[in-house]
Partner chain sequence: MPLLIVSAKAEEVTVKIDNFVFSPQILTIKAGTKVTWVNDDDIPHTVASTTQGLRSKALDTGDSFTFTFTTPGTYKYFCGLHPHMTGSIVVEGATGSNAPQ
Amino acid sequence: MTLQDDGPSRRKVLECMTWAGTGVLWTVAGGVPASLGLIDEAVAQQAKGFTFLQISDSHMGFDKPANPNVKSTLEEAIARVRAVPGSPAFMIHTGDISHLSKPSEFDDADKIISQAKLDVHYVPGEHDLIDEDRGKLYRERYGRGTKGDGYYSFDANGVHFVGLVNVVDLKGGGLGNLGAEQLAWLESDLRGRSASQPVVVFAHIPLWTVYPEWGWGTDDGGQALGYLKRFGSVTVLNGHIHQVMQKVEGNVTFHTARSTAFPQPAPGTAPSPGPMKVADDKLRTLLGTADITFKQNEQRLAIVDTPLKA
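Chain-only structure, as in the form predicted alone:
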């Protein structure tokens, strides 16, 4: 992704941070992030706004040493979702629901996630599209009413949500790809909308370039971000890299979520990406969920990342 050099607010890359451990509340006003405190303060503030939840990378069916019981950790994540105070509007899942796209894996995930008793909006990860028919099982379960390989949009509480699919036809090194058809749809979907309307975009692989050597980015993500440039408040949520990272450019906040299954190494700290074995008592500090709150008329955004174990 190329930074736009059209003014100080756009030119300034404010933050690029990683966290592990206790959740942190962030607010963003006019593109400027500020940490307001830890989980307890965050929860208190969440009750005042429009709240939804993000989970990601459940990898149902994975059974390797990094976490031989992904059912259990997903159940713990959903238990935390149910404990969130107030009334979250819905939940989004940013892909890799399953590990090998098997019907039994989707069944297990659905059974556990349904315990949250929330509507769930999905986008696929690459692990959800590796059945013989290249995603037929995913589309039959989660793709009703969507376009193409499963992209769509909807509005909630004055916010425009866009679910994108960037795990079909991956590019060199595993980089995500949106493709011309989906990009044309996105441009049309956003055309005519007020620049003051908050927009949330969610997809599996980060739209921004986290670490291209490991395929952690989207080859044509810059074109999609160009269509979003005129909006005053844009939030881009992703999974795939199994760790919390945030970056702010102008009015766009990029955020990646923890997995509920297993951690991956920080970019460049291992020969390759993949499941990372950690001590048993550390695993749950690296898995978790994210809560996102919008405060209408203030264009303030708060993201709270909550590990399964502080």
Second form
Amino acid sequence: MTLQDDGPSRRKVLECMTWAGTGVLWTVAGGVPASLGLIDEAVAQQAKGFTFLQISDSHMGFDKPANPNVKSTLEEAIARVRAVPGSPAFMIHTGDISHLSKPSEFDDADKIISQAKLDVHYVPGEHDLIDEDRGKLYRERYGRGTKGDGYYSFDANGVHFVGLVNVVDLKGGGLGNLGAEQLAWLESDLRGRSASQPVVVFAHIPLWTVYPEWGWGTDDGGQALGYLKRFGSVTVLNGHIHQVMQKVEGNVTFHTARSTAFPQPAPGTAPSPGPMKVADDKLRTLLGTADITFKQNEQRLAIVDTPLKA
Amino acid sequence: MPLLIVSAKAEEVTVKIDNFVFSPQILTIKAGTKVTWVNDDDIPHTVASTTQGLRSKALDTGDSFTFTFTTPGTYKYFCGLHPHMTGSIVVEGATGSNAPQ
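Given the form predicted alone, state the structure of the form predicted in complex with the partner chain.
Time for the whole complex; same chain goes first.
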């Protein structure tokens, strides 16, 4: 596979240059966000671009052997967030804030996450919508100003951010689901936008098919990605699978974040995707956060995944 | 895909939820049988379907949900959180020609 086959058209490259200023490295090769696996202080220190953070799958209330103390690992993650040099603009939480949608679990999450002293943009995971009223608690706390079950978009630093909900109205035998109403909204939300504007899409379940045997994908994710095709730079951030996974397809970079609560096995390496019990001293190497930087002058979009412990 | 088919004689039957699988995945019962789903996983699951009443709240580890099947037919269900988990209950009429309607 050559870059010409897979890469963006020259026109798109030029459009991206308009936004980036000079060079096009990131759209062709350097555009592959680097997933360094452990924090690279030097890179972070030099990150002069627009930076935001992603955390995911806090699962407040989970207390099983895979991690009996999810509050303390979330606290450690937030401490790492506070130590990120520069000023991250905000944080994205890609869902499963709670384990069972209990008010006390959301309270615990809010108490800890607020210590980061950053605005947080949430999308729900399936664990956040299992109260009696199927998501009422989530929508009351996090859904203000959102549409449907909690989708929305906003702009920051020239980047268009879209938060999607793909954990509602799931169909037997199927995967994650966006639904016709949300897809129609997405299409109109993107209509008329310049293709040179970078777009970041975030949702709980991966929008691309990671491993359908475990339900790791979104049935109508392809339709959403179709609307995004014309954009020169698209970054898709997900959680749900509790491990880092990354893929680049044309102009779209897919990335999943670690959980702050417990690890899950790599696809097909265990009988089920359930919580993975690892040696106590290994747990913190499998939990963590992601730090995403748009470097406007170097045309690099870098995603740095940071485990709680190297 | 091999499917485990159990023909149950008892009036109460348990479906275990273990490793993201309903077991037995296909259960054949007589009308009037009470079926109880028990979640043995470290992750919550649900029993969801389009059948009236055949829909549980989230079942945490050790939680259970019971439904009594009175009308013959095939009832497909799935986990509302992990919909790739599916199962069905086949309800047969009572033995003999005077099956309940």
